[in-house]
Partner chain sequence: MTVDWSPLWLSLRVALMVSLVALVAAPWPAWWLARRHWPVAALLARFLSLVPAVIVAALAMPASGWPVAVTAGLLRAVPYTLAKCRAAFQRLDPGLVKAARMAGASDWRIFRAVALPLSGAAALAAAADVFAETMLEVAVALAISGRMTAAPGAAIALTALAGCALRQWLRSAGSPFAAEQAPR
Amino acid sequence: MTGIRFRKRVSAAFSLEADFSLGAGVTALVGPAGAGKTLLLELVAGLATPDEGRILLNDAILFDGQARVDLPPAERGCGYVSQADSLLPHRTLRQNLEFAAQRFARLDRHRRVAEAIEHFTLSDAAGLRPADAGASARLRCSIARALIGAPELLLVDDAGLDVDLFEAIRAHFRGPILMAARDLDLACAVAAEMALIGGGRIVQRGAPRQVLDQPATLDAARLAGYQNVWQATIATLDRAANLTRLEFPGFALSVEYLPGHLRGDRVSVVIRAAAVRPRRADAPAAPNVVPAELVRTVERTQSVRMEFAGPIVAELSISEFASLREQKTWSLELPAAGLRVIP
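Let me see this chain alone, in the form predicted alone.
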């Protein structure tokens, strides 16, 4: 069993609490800067010490506050890839790998270094010092160095990895990976489990698709990327028609029937900006269409963010926005399939 349960008080205003187990795949900790992701990894790696709790790796105790067990980082069996470049600056990339593999016999060490250089395509940069190697080579060397000692757990701290590099890692290392990420797309692509973390607490965890599509709380919805968050009152409940009518200040929407609720109940409703569909104000009638006043647009690299009074935020591709940009009056379609109701 690999389990993490601890508490770490950092200041009067912030403490980190965690209680979860790790499977054999990739677990992604997703949250904003300052949520506690890096600290959690450091506590598992032994670079910081919890105030209380227990950390197990394959049933071996790494930390136990009550029993006063606290193994040093070198004895924990964890490989760690940090945000910052932690390679030894006075050694070449090859020498960094050799240093990490020094506990192995000479022939085994040379074999491991050679395999790591080939697997992570470091041949051209192996003789360079970190300052002279590119950022991509330094990152690949950091990963190779973390893996060359055959760790039982790999810790990755938001280090700029992409899907291709993760595939290279998984081809070389089949053990559990605990990663910190701010990129929801990367976490969804590579992780078997996602844990949303905010303010030092894990607010929801599960399969990535489940967490992203079924946020359990408002905090989870915000961390999962839902930009539109509103309060509503249940106006009608029609079981026969499988319909619930929700009233908001200035407009109303329909969603599927909500069991376990009563007329007059207050609920929260969220929808992603990408699910909101701007339309011409004179477009044909459709369900869940409301009039809207465009406040401003913000152009991004691959999309355009449209901010409407309400507030309501929509996000279109550049080509979609180009086909609508001459519009003077607007309405918004808020599809029932994209709306999530949180009690």
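Switching from the form predicted alone: structure of the form predicted in complex with the partner chain?
We keep it simple here and write out only the one chain, dropping partners and molecules.
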């Protein structure tokens, strides 16, 4: 098995704790800057030492705090792509790859470097120093360098990868990948498993769709990109009618019957900005419609973000916004399907 369980205290205010096993595919660690993603990867790679715990890679012990096992980075069988491409600036891309393959005998080294250059289409840039090569070539070279020792686990630190590059990696490397990402979309596209990390703790783990759609805690909801978080009281619980009525300061919403709750319970309710639907004044009546006062609109590349008093944030496409922008008074539909109730 491949498993990670460790604790590392960095300062009085921040410590990292993790305990999870890695599947064969891509595991994405998703969280904001400062959540501990980079530290976690460095602890696995052996570039930092945990205070206690144990790291297993395919049943081999890489680190064991009690048994005092702490393999050096090069003996761990991990490839590491760092966040900023850390290619040696005074060497060409080819020399960087040769440096990374230094522990192999000469012929083997030349073969590995030639294969890496071919596979990651670096032949044009191989003779250039990093400063003269393009950003894309540098990134491909960083990946090629991480894979040159045929690692058993690839660690990727939010290096600006895209789906195409991931496919190139996959064609060359079949092992598990542990990837730190700030971008939920990339994680969603390539990961088999997603772990939300915040403040040095993994708050939720699972299939990306499940983690994104069913956040278990408020922290998980925030990390999963739910922009609207409100507190509510359960006013009605009706099992027969499959209905729960949630009271907020100033309005009320209905959702499906919530088992395991009592009337009067305080709960958190979250909804994505894209699920909130601003309505035309003349639209037919519907459940879960609340009046709202528009505070400001923020234009984005593909959408418009509307901020209402409350605060309630809605995000809609540019064409939707164009059809609504003449409105004087606003009401918002909060569809029950988009609402998530968190105990």
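Residue numbers count along the first chain shown, from 1. Rigid core here is just the name for the largest C-alpha set that superposes within 1.5 Å across the two forms. Model, not experiment: these values are computed from the prediction.
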Superposing on the rigid core, is the CA of residue 100 displaced by 2 Å or more between these two forms?
-> yes
